[in-house]
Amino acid sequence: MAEYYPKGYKIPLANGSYAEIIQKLGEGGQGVVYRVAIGGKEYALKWYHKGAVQNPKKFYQNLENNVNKGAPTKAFLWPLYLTQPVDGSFGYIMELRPKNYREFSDFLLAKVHFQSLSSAVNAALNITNGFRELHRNGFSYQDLNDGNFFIDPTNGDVLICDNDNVAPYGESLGIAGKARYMAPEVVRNLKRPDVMTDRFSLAVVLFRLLFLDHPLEGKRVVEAPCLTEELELKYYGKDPIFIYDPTDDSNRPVRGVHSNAIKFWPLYPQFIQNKFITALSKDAMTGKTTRMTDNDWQLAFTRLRDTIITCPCGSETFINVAGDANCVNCGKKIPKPPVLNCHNHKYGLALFPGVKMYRCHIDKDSDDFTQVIGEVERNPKNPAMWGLRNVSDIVWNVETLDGTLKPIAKGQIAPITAIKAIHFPNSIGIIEYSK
């Protein structure tokens, strides 16, 4: 039976300080999370149940190494301090989750919803970027699932938690992962979790984030009278089939059961559908082809964000940068707007009021999707006229339709209908107009 520490109990830290228990916040199979005070500031303490950790010495050493190396990005609720062993167990300190962040499972259970398409896509971008940086720092996550994320529904900001199983490439802490998120080869016990299996788990997480159903659970799972261990091994390990596999329709979503997937799948542009088809193809799941990388996903979701505009009905929708589109909310036809093609069509930014331009659009050497460089605005005196405002410290050289170059400094606006191209310090963006 688990033992709990009372309010006021002091846990010694490895650095010589101590954490004073304030209250119990929650509990899982591995341990308990407390709110604690350290030097006048409040944190979270994850304390492991006795016997919950395989090879405690190796696990503790790995945590210590992670503390010393530091978090890959600020998105991680990373271990900050270790405790000293107490009563045959130990724990680690991390930042508290702010109240505006909700558990990923709350979205899956429809207890909370994203406030806009932008916030959902931003969440996908932030999750992808977090794991890209984690992998670039030489780590694999090893236990990627829906319990690893807290998300702000208003803007898509993400906090990644449960980082105690993160380990360097080639290291295994004895964690296989969570059912329904593990790569097929892990389910079949052919290998331990690593970066390649992280890629599969990430694809499942991203699909669930955007489509709110599981990518491998369609007709076959519904028709199973009981999901036995043998069937779980088949559906998630030996013979997994993506519900939208274009070569096999035996596991399609079932109406009345998988309503979210049926509703949301057709709303997303074809290039996003194709990414999931590639990531969850039979070849990708069996290892015959390389799985989608974190960088592939980040580029795809940056492109997706570039197509989000606000319809006159007031809701956000995806615009078709190649032609006309219909609003996903009201169904109204929206003509193709001018498009800023950056880096030889790597990005196609719909120039519609409210759309923002980021550093990755103007700098061919950058993939920074967070720093705003410009924004499309309506002319307050003539709303039918739109302009692109420079909000950066970089001077743009705008090439007008007659070939004249005009510098646009910070705060200045270039009327979109007069722009042929924009010359940035190390790239050119070319405007494409509807024919």
The other form holds:
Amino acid sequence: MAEYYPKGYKIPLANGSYAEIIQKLGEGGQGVVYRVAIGGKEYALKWYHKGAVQNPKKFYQNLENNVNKGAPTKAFLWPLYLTQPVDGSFGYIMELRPKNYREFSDFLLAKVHFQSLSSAVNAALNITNGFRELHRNGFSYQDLNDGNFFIDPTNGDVLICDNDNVAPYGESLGIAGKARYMAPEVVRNLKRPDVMTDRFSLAVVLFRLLFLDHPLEGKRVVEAPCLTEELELKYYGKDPIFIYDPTDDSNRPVRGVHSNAIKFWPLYPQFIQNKFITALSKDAMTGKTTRMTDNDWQLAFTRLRDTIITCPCGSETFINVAGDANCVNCGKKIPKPPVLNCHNHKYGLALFPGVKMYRCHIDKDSDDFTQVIGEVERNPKNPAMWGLRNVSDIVWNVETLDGTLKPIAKGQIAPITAIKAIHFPNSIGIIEYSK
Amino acid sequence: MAGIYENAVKVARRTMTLFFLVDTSGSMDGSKIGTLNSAVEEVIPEIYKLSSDNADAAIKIAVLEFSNGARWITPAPMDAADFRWNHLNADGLTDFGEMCKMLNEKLSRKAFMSDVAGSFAPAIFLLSDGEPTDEYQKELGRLKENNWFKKAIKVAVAIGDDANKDVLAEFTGNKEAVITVHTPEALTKMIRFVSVTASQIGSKSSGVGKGGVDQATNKQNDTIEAIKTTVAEDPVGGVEIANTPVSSENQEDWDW
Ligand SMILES: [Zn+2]
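The block above covers the form predicted on its own; next, return the form predicted in complex with its partner chain.
The next block holds the full complex; its first chain is the one shown before.
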């Protein structure tokens, strides 16, 4: 029975200063989150319930280690300072979450919706990148679930929280995650969470993010009147079946129950569906084949974002780099626009007004999907004419249809119909027109 | 222009029903039933919040009172959002067996456990201060054969020393799932704590990382574990669990 700290109560920090309680913000199974002030600036304090942590000393040391190492990217609400152990427990300080970020579970509960297709795809890209950087920094997350993310519905920006469970490779904090999100071998207690099991959890989270249902919960799970602990062990551990497993249709989504999966899965291009089919195949789930890497996902979602355009109906939709497509909203046929083929088909960027070109498209050694390099615009005098504007400091050499090279510097625009290829410092982008 | 995600609906959630089985016999009259009424009323908003923020399951509430016979206060499990606690009055005998019989009838997919998206096993919270006055053994025996009951999280609170803790332990299947409270403060706290904890554990996908290989976890044990930890650290006292030292020396306060 938690007792709460009153306003004005001062909690000493490990660095000698103190955090003054302003108000309680929320409470979870592990502890309470307070708004606090440290030296005039406001932060969040997560304070653990007594006894909530299995091995407090190890947990505290791990937090200390994470504070010292620092956040992998700015997407993490990372522990900034530790408190001293007082009153039989301890806590840590992190930044406050800005109000425009909403809990992932609010999306699942339809309290909030992604404003557009690109905000959903951006969220997938941001979550993937966060975990890629976390893993690259030698950490594993261990307890990935729908409670770990805050997402801005307007643009898909992501904040990853609960980073107190993050530990270096090989370390296990004895975290007991939720069966629905944990890798089958963790559910079965064959293994402790690590990077490989994070990869499975990431696939589940990404599926839930885009399709708003659970990848292992279809017909057979609904047909079980009572989901007992034994059945959870079976469905998430010993015998998981992906609802869109092409080799086994025994667990397909049920009309009227799994409405989101039924609605959103068919809207996504085949190559994205295939990534989930691979990541959630029986072989990948049982560990017979390796799991999709964070890199694979990041590339897949970057490529997916390359294909998002705005239909004349006002809705965003995917184009098909191999042919025509239909708008996900109005159903009208969308002829294939010119596509910039980058790095020998690693990326295919739809050259359609509003689409942005990123560093990864022009630099073969980069996977930066955030730095904008160019933008497709309509000619204000003739909206049927589209041009590609260079917004970077790098000068491009545009090869025109007649074979001449024209330099395009920052701020300049090349009309798309005149471009055959663009020569970047270490790569060439080739324009492909529909036949 | 609205995006296609505007069409997304709330994910399919299972249902977890929290049952309150309340002894409203004559001995409960006065501060016992009064405290109980206020405590349950106060915890309902917390249960509602747990349910509305929960992507795993929705929590529903069902209430069965027993004295002379037994009566469902809720004709069917109700969404925590719509549920209002009607203060119960205490009068009459303790027809424990009748309560078991009526609970058994409703723990069925044809009755209360009928959600199309499926259910988690229920959480059953029994509150009593006395001794069965009917021949309860046969009905309790039948109830214990019910699979929903077997899988349920079962916790009983014995209010004061006159409660027959053996019967309550028989009901929960575990001595440690019987908590004795000696003061109104302790009753209030335990109603809140057990309702919230059992709802939290019961309505979430089960925890992993404990026990042996391919061994399912047990939500009942997880709940008991959580209650024991809390009682052991509780500074106020007036609460007692089998095999756990009484948490307070302050026992002259016992007013029941
Ligand atoms: Zn359209």
